[in-house]
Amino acid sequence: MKKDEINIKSALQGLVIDLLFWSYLWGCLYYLAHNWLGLILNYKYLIMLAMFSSGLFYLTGDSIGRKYFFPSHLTSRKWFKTLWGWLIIFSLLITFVVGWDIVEINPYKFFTKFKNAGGITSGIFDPSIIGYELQTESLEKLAEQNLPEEIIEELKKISGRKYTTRKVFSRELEKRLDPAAYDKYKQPILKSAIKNTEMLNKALTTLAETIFLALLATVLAIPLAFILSFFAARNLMPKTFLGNTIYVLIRTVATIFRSIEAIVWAIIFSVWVGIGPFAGMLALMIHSVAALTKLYSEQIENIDSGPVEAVRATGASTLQIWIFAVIPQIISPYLAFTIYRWDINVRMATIVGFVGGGGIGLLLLQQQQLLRWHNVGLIIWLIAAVVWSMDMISAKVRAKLSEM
């Protein structure tokens, strides 16, 4: 009787899988027919087609559901000699085609619209490290050097304007002066211009803000995740109603919080506490608690049970078992996970800044919206340098910890 129940369960599971598969396949085919041919079909007909197809192929004994849950002599053959094997290949091809259409992939645009990226490309290759500006004292110096009055008057028109790079400033001079005057007076004008590192200073300040934002988010997440991980480990929780409830509750909450991306949390906290690094820190902390709880608890589940049983045999309490039998086995991997999480948070801190989470991401968004591509280029290089440095450092530290 028990074997019959198992067979019925397997048969139902196989039928459900076939129904889901054919619903997906007919849905993809209808999407393509609707988009390319303008076909309009009531959804009830798609459901009927899915039910008919799943039932028909299930009864033939050569379907995907039968293969994995209720095998027949037809499903035991090599995949390329079976219907279910070719159905999987066909579904993968259809999935690729539907994905291509939904994402609107257009190689022609990619190869012919590169000129649209001219601004950001020039900004990356010529970042705004030193800015140039003509001020009153600059014009006075040029007048002392006996520059023609008409050139001084032309330069007064751009006095007070800030130029992000030497190249941008030179291009502006070239537009305003005739070629002969430009060639003759370019160097004196460049020397008299006031140089500043205003953008570089601002970018470095927000970069430091980003690093500390990520650091605090990680540090504040560690104790919460550390404690929760013991209650989220299956091998440590008693097989009682209360133990199972706590385990399932913490695992579920951690999964939900982890599935909500940090950028979404940043939007929530930007409304809650206002735009700034505090909102970004809270967003990364919540996401880090959920992620570290999962990583920590899985590490606990993989510990050697021998020391746990030995300490338990002495009559030790649950807390004593955790302290003397569990923690010594997880210190090194916990530190490795924590450093890796900080590395992730530094990168994610840039993204949360785009939605009001503060840091260099917010500055990047502002400069991009103002089309100041040379400033954008500077910020991109700084972010890349920090991420690269963090990646190298964290990789070495984690390698050392794994050897302990």
Contents of the next structure:
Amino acid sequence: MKKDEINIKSALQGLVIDLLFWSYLWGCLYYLAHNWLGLILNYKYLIMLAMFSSGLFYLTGDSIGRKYFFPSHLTSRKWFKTLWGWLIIFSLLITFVVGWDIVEINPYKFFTKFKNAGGITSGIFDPSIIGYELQTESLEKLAEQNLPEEIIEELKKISGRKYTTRKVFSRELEKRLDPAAYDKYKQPILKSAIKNTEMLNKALTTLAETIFLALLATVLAIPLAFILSFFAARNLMPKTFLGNTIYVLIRTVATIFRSIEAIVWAIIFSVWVGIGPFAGMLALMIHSVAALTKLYSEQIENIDSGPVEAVRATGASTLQIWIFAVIPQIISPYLAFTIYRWDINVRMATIVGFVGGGGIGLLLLQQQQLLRWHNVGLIIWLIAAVVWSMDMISAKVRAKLSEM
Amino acid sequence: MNSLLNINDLHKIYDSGTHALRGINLDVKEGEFLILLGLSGSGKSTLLRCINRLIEPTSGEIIFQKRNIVKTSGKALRTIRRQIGMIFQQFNLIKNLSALTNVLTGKLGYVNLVHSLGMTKIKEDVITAEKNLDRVGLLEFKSQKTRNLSGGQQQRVAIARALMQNPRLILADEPVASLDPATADSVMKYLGELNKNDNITVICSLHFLSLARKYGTRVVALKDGQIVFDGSPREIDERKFKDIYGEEAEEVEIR
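Since we've got the form predicted on its own here, give me the form predicted in complex with the partner chain too.
Below: every chain and molecule of the assembly, starting with the one above.
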């Protein structure tokens, strides 16, 4: 066994770990005691408790911090025969319990409240492809067909109201007419109703908006990421101070921009340029530039250095080396990544629409807030169809590219 | 014979601290077919790469046509590099480009960026490239992607690429080490031909003494970054061979 160096820094770090561990443990216990038993304790005492127990344990052989920094303190005993082993198990368990409580996990609700999802479920199974509506001319037509006066009067009340599907319309009729009349006149009423595909048209238009938004975000991101990736590739940047600075700068900025989700960018840009597809496009573009720069530059770092060496040996200039030895090696993975990115962007574009990025996401949000579940159902189907086909196409194209 | 390349007290110490070359002195005459022998790690590759500055020497000088390569940079260095062709063990072709385009890259040192972008369309360049491909017997494969060619064919494309440079000197870094014996000999034959017919000086590192005897006019052996033998291939007997490769080594014949 290696003999540890005794130094103040490790000893202090060990103590800090112990302190954090015990603070966490007491914190969790207090959370449960407070929530379940109504116990109220001043935080002062909690901190004192944590300090006291961590100090006590630090002196014993069961200190976790000491074990981490001085591995030779680890005894050959099995973990389940030691106090610290059980302490760790206990802390994991209590984490799970506290987590369960914080997340308000409630399996009972999950199984008993299913009927709340009735609206959205019926919407999904009955998407509003064709809308129904009674107008003056339909009522006139029905009058010509000698429908009883009181039925026409009743129907006049709902004239001009839009119904999202045939089923929704017939349910309304069922509610307003007595059963005999409903059975008798259902067919002619349905026939006389004006049918429209307003929702479908709108959904398709906004869907196109979303696809084009994603496409433009990707297309505009490509040249930027392409150029940046060369400067973010370790093997291409000269090992000078300047080269290193550029590399680190681009890599860092790309990492930061990538770690900010597109949805956050969309919020920023919807304030900046106003709600709409342009904001969504900017959000996706900036995220794509960051993501593609990373993927592209990693691809450059993985290229075979042999051809680069060979082309350099012919007396080619740096730019010629990039064009003839680097680009041919990266072009097909670049294309694959780009198509994959478009695929991701189409999916993200929907989400981005929710926070003001325009497109079908915005429409979905509106319809959901109006509780038009049949319209929501239609939108969900359309999104699913597009995502599914994008997924398939991109997988196919990428498979082809990898053969090249 | 005139001296083509003169290396004086060349040292290379890598960042890792490895002292790969320890004072190499070498005078290469025009028209020589010089074989470099030595174990892996003896400094052969480093020496070859120092000559065209793919690796920066730590100290010493390399005189090529009255100019010290070590001191040049930028355009001047590229002007020297374009006169020195290089062949690699792994062929180092751009695998998803055609054989013809690969050969054309040999011309890059001579042309500007705009010219190089249109090279595959410029008639006289294409004709020269085809001629060079024909010399290595691969004209019919000109539009094939090089990844679809066999190892021997790829190395011949690499030779055609070097020829495209119109080189005075060819550096070959274990050009046949990844090839089977029969193919190895045919590749060496092409190098030998260039040496004899075009009077291109060749410096070639090898592991096979039989090939060294067949094609070399001079053998230089390296051990631990120093020259331990310099003479005619016929002078290498069993004793000298063991000096170079260690007591355990047995000569492997390839014909």
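Numbering follows the first chain given and starts at 1. So that the term is clear: the rigid core is the largest set of C-alpha atoms that superpose within 1.5 Å between two forms. If you're wondering where the values come from, they're calculated on a predicted model, not measured in any experiment.
The two rigid parts rotate relative to each other between these two forms, and of 313, 110, 240, 187 only 110 lies at the hinge. The chain behaves as two rigid parts between these two forms, and the smaller of them turns through 11 degrees against the larger. We note a C-alpha movement of 8.7 Å at residue 83 between these two forms, with the rigid core held in register.
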